[in-house]
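The form predicted on its own is given below as one chain in structure tokens.
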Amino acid sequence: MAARFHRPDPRRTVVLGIAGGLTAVFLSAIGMVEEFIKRSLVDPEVVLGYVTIALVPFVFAYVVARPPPVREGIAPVRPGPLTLAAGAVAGLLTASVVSLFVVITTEVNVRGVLQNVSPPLLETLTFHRGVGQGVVWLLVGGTLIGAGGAAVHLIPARYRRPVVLAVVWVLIFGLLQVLIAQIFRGLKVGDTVNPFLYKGSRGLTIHGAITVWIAAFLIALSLEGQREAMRRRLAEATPAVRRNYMLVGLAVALLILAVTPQILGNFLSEVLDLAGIFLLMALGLNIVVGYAGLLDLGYVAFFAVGAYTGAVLTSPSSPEWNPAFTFWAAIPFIMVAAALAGIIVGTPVLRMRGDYLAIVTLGFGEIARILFLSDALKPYFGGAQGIIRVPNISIGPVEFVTSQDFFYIIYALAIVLIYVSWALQHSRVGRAWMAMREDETVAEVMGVNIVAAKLQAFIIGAILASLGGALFAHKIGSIFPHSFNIVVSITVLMCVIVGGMGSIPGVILGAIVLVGAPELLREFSEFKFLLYGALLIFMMQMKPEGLIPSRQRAQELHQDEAAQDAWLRREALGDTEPEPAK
């Protein structure tokens, strides 16, 4: 069926066009651009905060231009002359929203509610070359960029995603250039590599940045056609052959955990370190929300369940009581105690779905943090000063004191419990788990014991829970009841449902970039939970399955997308009729 040129909706165009205005608007009203004018990715002029306006338009227009997918007995469309005319036009709304706002501000004050809207956020905007000539800057600028990002489709599809990837990998050494000159540092080529590649603090040079695009670009078009081959002979093999290949990647992985502290230095072990903990906590809310389907916002009750457990069981300035026990010798009356938890918790909740369980759940959250905090347990958890004293986890005459020496214990204890997810995943347990979350009702006719499911979720999400938290009692080496904040179950969950709910990958990608990136890029930190946000609609529109989906998972969600398509193709073939039940 011959292809005919894509002719995007107009009236899509104007609206997605102002609303990239409006969001330029806000990302500049809200102190985002100008704190981010600061940081420089390339230099001398390419620096965060131009990059983050020119992504609105960019992206916008990508979004108005791009054809509709290909569905077998429609007649395929492929982008034409109009599509860089809407990814203009888009880009022209854009700037002429921002032109606006601009001009407004020059002759309004706003600062009494827009603290943010200051003179140099203005010269910001205006590129420094006054109103008049920086609005037709702004024009020219956002038609360019806009047809830029229209342009995108005009690649063929072999090289695209190359071209988009080197780009993103670029803006990623740029970003990350703290972590990745320690990396050369740590590997010994620092001295040679890093004047290449950076300017000082300043970012990439131009001949790097260079350099790196083409790196990208050549990797990723090398792995392009091999992609595809590699899933279906991953598919295809055999378990013993699947088995090998796990093998391979876990000595793989041991190897790099094994050297990670000496290349990265104690700052950046100790940002692997924070990430780390997060990844014990997101494995178990990942069993709850992930296998069983259970939506806990009070997860952070089980963490700090396991850190009080452990700091009571093992600090000498323990309240009432002192049995100074060891670490390890701790870890079952933690677990036990976590246990008990999640009964209290799973117990009433057991004939509750959806938002009523996590509205229920985030209550008992915040009654953990608000007991840990009260006076009247304050003999026993110290209240508001909570407990100071935790004592370092050793191994015989060897003590873990620095944040190189805690990344093993984390890691090592993560690989433990990376395995058991693993194991009940593919168990009789996980199957039964999965099957509560795709309908309750069906899975309770089918023989799966509802109670006994749900409650096993819980103590095993509690538990894994539990570990965490424990070990960020004894690595910071005191816990107070502010540390157990709603924040942290947030936090969690946007790992596992960024990464992907029931995607053991997925939970570590999300822990690692969620939680790791932040602490590594400052300039983000003010803006974090709204950039949170941002990604959660991003990834609920695009790709609600997260970003390393796991295989079933994936097929439920697009199950509708799947039978939409049958429709269609029904439709182009003149039966609309429903399909005859069999």
Given for the second form:
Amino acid sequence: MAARFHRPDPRRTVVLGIAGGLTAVFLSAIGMVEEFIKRSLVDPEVVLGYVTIALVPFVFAYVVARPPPVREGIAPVRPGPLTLAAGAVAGLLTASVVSLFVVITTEVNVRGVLQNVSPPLLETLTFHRGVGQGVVWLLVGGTLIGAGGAAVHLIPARYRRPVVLAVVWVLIFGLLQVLIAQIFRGLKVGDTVNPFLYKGSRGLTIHGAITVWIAAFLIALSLEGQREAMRRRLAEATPAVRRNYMLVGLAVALLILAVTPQILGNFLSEVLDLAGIFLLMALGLNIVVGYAGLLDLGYVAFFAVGAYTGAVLTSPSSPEWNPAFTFWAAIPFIMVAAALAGIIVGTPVLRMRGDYLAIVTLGFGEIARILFLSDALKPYFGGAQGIIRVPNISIGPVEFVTSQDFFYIIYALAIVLIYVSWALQHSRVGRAWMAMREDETVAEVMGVNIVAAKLQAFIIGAILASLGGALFAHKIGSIFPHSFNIVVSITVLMCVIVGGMGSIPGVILGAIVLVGAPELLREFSEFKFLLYGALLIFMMQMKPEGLIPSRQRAQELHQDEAAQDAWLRREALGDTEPEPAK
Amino acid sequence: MSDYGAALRRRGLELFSFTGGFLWAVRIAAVVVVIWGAVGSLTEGRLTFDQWKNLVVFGLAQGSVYALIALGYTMVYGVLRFINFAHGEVFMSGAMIGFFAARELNQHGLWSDRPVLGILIVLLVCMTTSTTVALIVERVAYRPLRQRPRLILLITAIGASFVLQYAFRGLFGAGVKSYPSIEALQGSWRILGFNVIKTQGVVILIAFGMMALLYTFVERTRTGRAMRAVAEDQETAELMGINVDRTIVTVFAVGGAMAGVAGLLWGLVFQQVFFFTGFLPGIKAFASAVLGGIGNIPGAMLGGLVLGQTESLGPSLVLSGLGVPSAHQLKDVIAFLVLVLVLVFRPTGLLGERVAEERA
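Output the structure of the form predicted together with its partner chain; the preceding block shows the form predicted on its own.
Up next: the whole complex, starting with the chain shown before.
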């Protein structure tokens, strides 16, 4: 079949080009570009601010120029000169919108309304060359970057992914300089590697960047196509072999965990501690949302119950009643309190449909925060002053003080809870949850006790969150009602959804990346929730099953497509299929 | 007869089953608590009769704001059957941009010299902003997901809500913005023995006017009829020649416009707006929509008014009577409890739901 050249849709090119421009203007106006400009990724020229704004025309042009997927029976189209032209036009349009913004805001002072549109931002956007020359630079740059984004499609398919991935890795090495340099230092090779890769605290050196790119490119190239083969080999392996793989994997993971805090040092352990606490919660929410399919938006309530129960029982200065237990003695009480909270929240919502349940649990989350904050319960929980002097955790004479010490407690508990989640998933109640998630009515007819299954999900989820909360209280040493707002619930939900609902590896990835990364990248902290929200929308549109999907959940979410495929197959095979015996 | 007997037995069993018994206990406890509290605070006489009446008027003003927001929730739910979680932020966007318009007018003296014209201009600004935001959210976030499971739409809506909140924070700053006050609206009127603060009176007036307008629009115009048809049965409506896509866009636009009106009224009553303003009123408005019966437009109006009164009277009437200190702090708890109780005991709301039966 003769391949035709791809002709991008002109209307779509114009629309997306302008949309790209509006996106770039938006990123500038919320202060992101100006905030990121201080951060150098590769010394001396590549700074995060310009990378961010350049990514916009690049990505939009890439999307504009993307040829349609190759389909059976339709002549494939291949990218050609028009692809580049469309990308360039989209980039030019994007740059034009930004230029228009620059010209307008130089003439009219809008700072009274848009507080981030400051003279420094305008200077940044015009490359410190004045409006006239700056706009020319903008337009030329936008066109070139747009053409570049489209040119990605011209790279032969075999090299496309490795080339792009390698660039991403260079950016990651630049962004996570603190982490990567510390890892090298922890591995005792920092003195030789770091000066080569990094220039002070100002990002990668040029030869460092090139080295990273080449290394990443070669690794990605050699791995290309291997992934399928590996997955197939794993799938074909006998249970005994697979078991061995798993044991080896587990041993490696434990070894890495054991040395991590020593390598990473105090600050990075602190970051991982926080991520670990969110991981505990995410594992719990994964049971409620991922397994049982109950969208709980007030999950922070259980976290708060755990934290407050733990604090009241262990702190010598808790207001009304202070038995000053040790952490270990308090655990059974924390779990009982959490189970009670789970029943209180779970029972009224038993008969509710999915979306109502979400809002009502959200309501419960707010109720918990308001109650802990209120004067009415101040004698017991300290109101806005919270509870202070929550002691450190100790085992016998050993007291866990530093964040490196805490790392072991948190992740030991995480391993236990991961095992619990895994065991539950394959247990009778786990199967009941999944049946319920797919179709409640059918599950009930098949003999699943819906009431019991839902309550079990809420109770177990609550207990997991409460343990996270108790550790949080001991980690921070004091708790205040303001720590328990809706944002926590949403963050945990993000970890579960982005990682993959019902998928334990996904949840682990989600918690480490989504909670850890913003702590490392201080520049991002102000835009954290904006990015979370955007990521949530993006994931739901592109990959609702998450980054590391649980196979079953992915199937459910793509049921329609699967049904369609099956139908197509049947149509195609219709003639060759043997007649059913009469 | 036997059916009736079976139903009775089921009811009886329900009482003794775990959840049934628990729910009955909650039901009885709720009634007892409310009566006890009310009797307690009325016999104590902490508030004078006039103060109670002021609370009623304030509740009416607050409730009419909730009602306007609730309309957006209920209409979208009626058509698409999902909770547009970002609707609270649509309301906030109107209130926020309205603030800038009001500030500008105030600087030129128009806000105090010609308040009617000023309010009208700001009202238009608010409505335009909220409508635009609602349409953008619909186009970017919801439309690509129209046929997906509703849980996915809800999660998307949560994402959209966060994006809007923090986008407004980034664009306009995190600080609290104070609406300039209107001199002509200082003081109060005396109506039917009620002492009505002028601002609240105007708010109630505008809100009821808008609701009447909307009701006429939905009941009397072709577009309104198309909206009702799509809510009833999308497929059939499409077969009858209704442009479903355009109708859904209209629903978002009208809902957004009402939220914009609510944004201005919020600015007039509470005078303060910041990026998080949309969250609580949004949830409360959703509670109102559920209270009135989701999908039911008069229901949303009624639900908003009832919730407004509950929130205004509840703390002083019930909680103070029970001896709870600083009861007003628990105002939001009451709103959430109302939502929970309604969903548990009368999920179809006061006036009944008007949504199409779920299709398999």
